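Here we start with a single chain on its own, the form predicted on its own, put down as structure tokens.
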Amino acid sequence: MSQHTPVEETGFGKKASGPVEWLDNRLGLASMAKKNIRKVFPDHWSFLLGEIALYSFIVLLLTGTFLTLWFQPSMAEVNYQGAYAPLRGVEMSQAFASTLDISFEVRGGLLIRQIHHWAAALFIAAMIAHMLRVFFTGAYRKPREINWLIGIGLMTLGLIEGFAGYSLPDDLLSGTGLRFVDGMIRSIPIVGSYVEFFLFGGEFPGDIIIPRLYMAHILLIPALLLGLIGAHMLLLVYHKHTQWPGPGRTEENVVGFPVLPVYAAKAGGFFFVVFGFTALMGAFFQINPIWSYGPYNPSEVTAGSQPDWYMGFVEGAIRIMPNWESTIFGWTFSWNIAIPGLGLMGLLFTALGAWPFVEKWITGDDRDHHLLQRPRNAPVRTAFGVAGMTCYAMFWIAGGNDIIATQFHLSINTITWFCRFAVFIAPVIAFIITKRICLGLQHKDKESLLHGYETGIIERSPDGGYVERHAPLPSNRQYALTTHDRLPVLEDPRTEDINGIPNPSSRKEKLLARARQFYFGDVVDKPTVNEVEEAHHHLGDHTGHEITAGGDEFQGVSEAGIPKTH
């Protein structure tokens, strides 16, 4: 018996390690896991925005799987005889009837429907907030331009996916939105009507658009989203995560927590927080009550109908666009729909995709960047971002001009005309104000570095005057304020060489010089080592003792702007 026991233990060990060893020999899982489970991720609340988008997408997959078990993606007409009494006997599509059945007859169906809808809104909101964080902090700079483009693709697909799911119940509100999109498709010059007939299988609404949207919503677009999310995460791991400037943080390292056990535990807990939050919203806040709208009928329209918030800017642009149409060679061009509808979205995504490369051309900066920029240190970029947000808000207001008019007893024509001017004027005002705020904050940072902070200690001088004692900022604060690049030297463009021969690239150089002057012209540079040491020596003379900051004797900043301490 004693001789048999070791044999059993050895055999059990071989059985337990057999499948793992077999996979490791063929896939290299152990070496891959050893490398990645200790991957370090920085810790900052702003990085959670991307995680919210990821976790809400997982919630969408889980709840969407549940809903597909009962939803019938058919536009065939049926006579409703279900649980919702006010609509009994009404002719409707199977899609609408099955959505009513999910809401009133499937146990937990309404809760899952509302969680799904809230998670969709949260998914797009988190993506937009995440992209704004990336934009304002310069996280899209080299080597992350491709990841920025992937993010734009994810946002575009998210908008399409949200609209497709919004249209599936075939209710009067979503049908009105689908009619809106039909008008935009028709406005495509020359080929618009052909594209409409191809998508709808004939004249609107046809009888195949809901099945087609359903397949795109549950199969095609989610597959593309999963692929892009996977690529996005792989590039994130490959390039390593960006981090905010601070002591010990450089372009060559990452300061944070490893994936296992710290980050994985925090990420898992945060997933359940997001899931719980969407579940609470689905339980207590009603969204998309399709039984109040009724089934879609092309001859009817819902009064005060509004799209989901993320598509409101397109509708607002179309509402305030003047009625521009022209007929050329028998073709009617509806510029009042094509320009604000198709042109606006094309302009938005083109500008977002081109921005990293335009900024790189202006700055001439081709280095890798892993430290984030404070928005105040890139005032022109920050001002452009706020101007874009302001323009978006003006379109958003225009998209609800009828609701605003009825709720606040205003003239809808007045609101429309206000928005027509505001979409051009308000962004300019926002740009100017934001840039001035950023420059003011830069001046404040430089003043704090040179003259320290107010200690609250009042001293009386021999001549009877009173002065407040100042002390240098703590070293970690000085590091954060000075860890950014110095401004480049702006040079005049060369119109000719030393021999007086005209420079063939002079126009391009003039354009680049103007762009750089616009981008860097008013920016406040950080103080030099001599300026800081002289200012702190002056502080020491006034206080009568050695100036210290946070327990470390301050020795100035290096040429790279990094404080030196003992």
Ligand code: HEM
Given for the second form:
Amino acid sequence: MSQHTPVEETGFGKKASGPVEWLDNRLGLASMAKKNIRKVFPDHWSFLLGEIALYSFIVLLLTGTFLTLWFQPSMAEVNYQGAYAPLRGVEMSQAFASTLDISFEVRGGLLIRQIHHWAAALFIAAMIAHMLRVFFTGAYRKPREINWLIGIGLMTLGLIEGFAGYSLPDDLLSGTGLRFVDGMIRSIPIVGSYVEFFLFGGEFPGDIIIPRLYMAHILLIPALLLGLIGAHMLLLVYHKHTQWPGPGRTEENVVGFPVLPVYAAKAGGFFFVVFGFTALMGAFFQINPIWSYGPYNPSEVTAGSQPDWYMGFVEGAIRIMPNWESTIFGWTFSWNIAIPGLGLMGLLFTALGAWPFVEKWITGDDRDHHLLQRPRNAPVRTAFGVAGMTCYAMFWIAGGNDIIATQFHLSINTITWFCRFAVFIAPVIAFIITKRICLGLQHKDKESLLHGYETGIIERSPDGGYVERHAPLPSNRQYALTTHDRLPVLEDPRTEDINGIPNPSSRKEKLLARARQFYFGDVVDKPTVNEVEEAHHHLGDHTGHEITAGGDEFQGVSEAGIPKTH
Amino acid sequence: MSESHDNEHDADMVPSEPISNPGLPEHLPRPTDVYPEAERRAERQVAGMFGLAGVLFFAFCVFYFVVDKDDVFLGWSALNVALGSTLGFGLLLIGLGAAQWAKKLMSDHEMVEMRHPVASPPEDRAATLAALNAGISESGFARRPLIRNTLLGSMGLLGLPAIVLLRDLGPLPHGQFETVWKKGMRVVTDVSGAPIKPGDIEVGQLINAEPAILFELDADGERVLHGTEALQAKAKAAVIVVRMRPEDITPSKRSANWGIDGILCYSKICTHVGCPISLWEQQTHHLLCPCHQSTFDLADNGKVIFGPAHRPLPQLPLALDSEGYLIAVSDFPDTVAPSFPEIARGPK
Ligand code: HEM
Ligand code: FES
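Now show me the form predicted together with the named molecule, since the one above was the form predicted on its own.
What follows is the entire complex, opening with the chain shown before.
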């Protein structure tokens, strides 16, 4: 900081001191601001995913507000006489007609509608990618579990918000989506009909569901989203961002750039990049051309009708579920809809919410964590994550079974049966393969740490053989490869105490011991001090002479092929 | 967990870590830190991007007024492309300019900030508990169960008005077992509302049809059913009429005389989650739902032969009126549309 002139002597200091004093006398914010204006944020591309979600939400607020100026959330019937000739004279709801007006009569309306829809797709995609980043790096560990739960709340609300918005224009495709939801609501055990009649204000489609969804879409859910996003950000600031381990980066510090100016410029600039990107999507790529679907009509449907991509997994589950329905004590239970529809989403979000606590129970790890883990160093977690993604992908593929059938000339029957098995088997295969890969990478890391990396220099030994010269990694690299936690010692559960009295909680302990064995069993531990010393000594011996004294000065050979720090 | 965890990151002190922390790498100056020309070039680049963005925003306004809504550019709406690309590229340039500014010209010295424990110091925690305790004991919440319990009870009952208030969200379920079909109502095509004679339908053909009431006009020339009412009626009453060779059909005892010379009428609404069905394979007599591919055999009483639907497609019994047009004998004997909890208790 020594290079800066004292603030009182700068032009800024002279101009700003008045307003700052005025404000601080009333708000007293200086004590808080002094820490936060130069707060440090670590930098990594994967930290941008959450930012994309945040910025696309802001784009949604801006464009959505514009749309509300013309959109009319009414199901009253009108005879369309607007600018789009092919639909003139057709009976439709005001919601549909006003969406046509936004698209064809309001200048720039089509652009804003398309930006809004693209931003919605990006919002959900970015949230999912962000969640995966947090999962695979273990960023949700103590003290950040609550922020993980808030994130799951945001994801749930985001999906509902997207569905509500998708339904608003009351076109043929969105009406088909609503019909689907109506069927799902009817499948709620025992009270299904009541929920249906209360939500739709009568029998499907009723005349009030669009105004109600509109209220949810522009007021209720955005307000909840805003509140949760606020809490998410506050906790982020309080905990300070996690960082990747590396030279000089520890559990006790944060290394990066200050909010003002670097982070503000980068993050602020990135908002404009996201906004610009969605605007270009809206300019060049059509999305949701409702005029070509036409207004909703419960007796019409287009073949190959698909929900927005993020609902695809539920769609797939609904398609491949066996057609079970049973009547018990006169109540009919539609398992064929309730299980894949309500059950699957409930299961997904419950599993996501429970994971940090389950993992904590297994590892018994109660320390704070501010350094991220490389996915390979938590092989079982990584394998679980990939298995979950695979399962999701299988459901998603099943959601397009008709498209696959026509594209690849397969029978729908075959694909359905394939998917029915695949949703169970593919995740297991993915788990096994992923774990293998992680362990392989861990071995490779240990290998290059102990035995150096291959320099690509081939030497001929006196007796005529050829060997490739190995050189130790630069010390920065070496350090980076050893920053993760050492494995815990796995103990056998106590079945009886020292006096031979059976341990009353031995079953629980056995279960825990098994879980720990499963979680840590094959994981490769980092080498000990002795192992490293010995190996490096050996490495020196083997090559006959030290190639390099300390890795840092080492410049002779390309570093290609050395694993990156992260 | 091993004991070494507590200060394992204190690389200097803990020998159990194989490689000690080498500390932050040395800062390397960028070309813009060293060469004034490079710095000036970067400055021009950033300002150029910001300036160009301004020009694009101005162009946006010009296009708004000069491009006509109906102009077409390479098959796209010219206005949409003009507005979207000026806005989009302008925004992008601001963003990239800011990033470039940060990367090339702002200080790139990494800063180190120390973390503070997330938890409050133990004294603060104890003080909080003490304050809570003082507050609660002064309120007498624990000592005066009468007050406590009546308060909790009334708060619980406050939930009732909140729920009761929602009662008028909608009527209680009713009418789920009926449709607008009734004895003698004509089956008409869904495009024109024209009545159908058996001779109009060839073997293998499928016609999308509706009950005649959807096209009926009242004395003022208005539709009898319109708007929501019409949609609600359609959502249950839409039908398809198919003609098969009578010898191919295997009717159940009940439905033996529900057809006319191989002409059968079925609900068009899928019993799964209610999509309208119309993909007809005339060779196999299968009707396929486009939504989740449930397949119904129309020659065999609408039986489900594939897919997630459970109940067979309900059939509408047909007859001919005095003029020889297709009419319904009654409403559907079975309940149409997706299942609901009370469906098995129905009047049928
Ligand atoms: C929070 C502020 C928001 C406001 C004020 C808003 C407003 C609106 C309005 C008025 C419409 C109907 C007009 C039309 O379809 O053209 C609409 C449609 C839509 N909204 Fe939003 N929205 C907001 C946020 C969101 C969010 C967070 C999402 C998604 C996650 C979203 C997804 C959609 C979708 C998919 C449509 C259908 C658009 C289309 O027809 O192409 N909206 N929104
Ligand atoms: S609605 Fe027909 S199969 Fe699902």
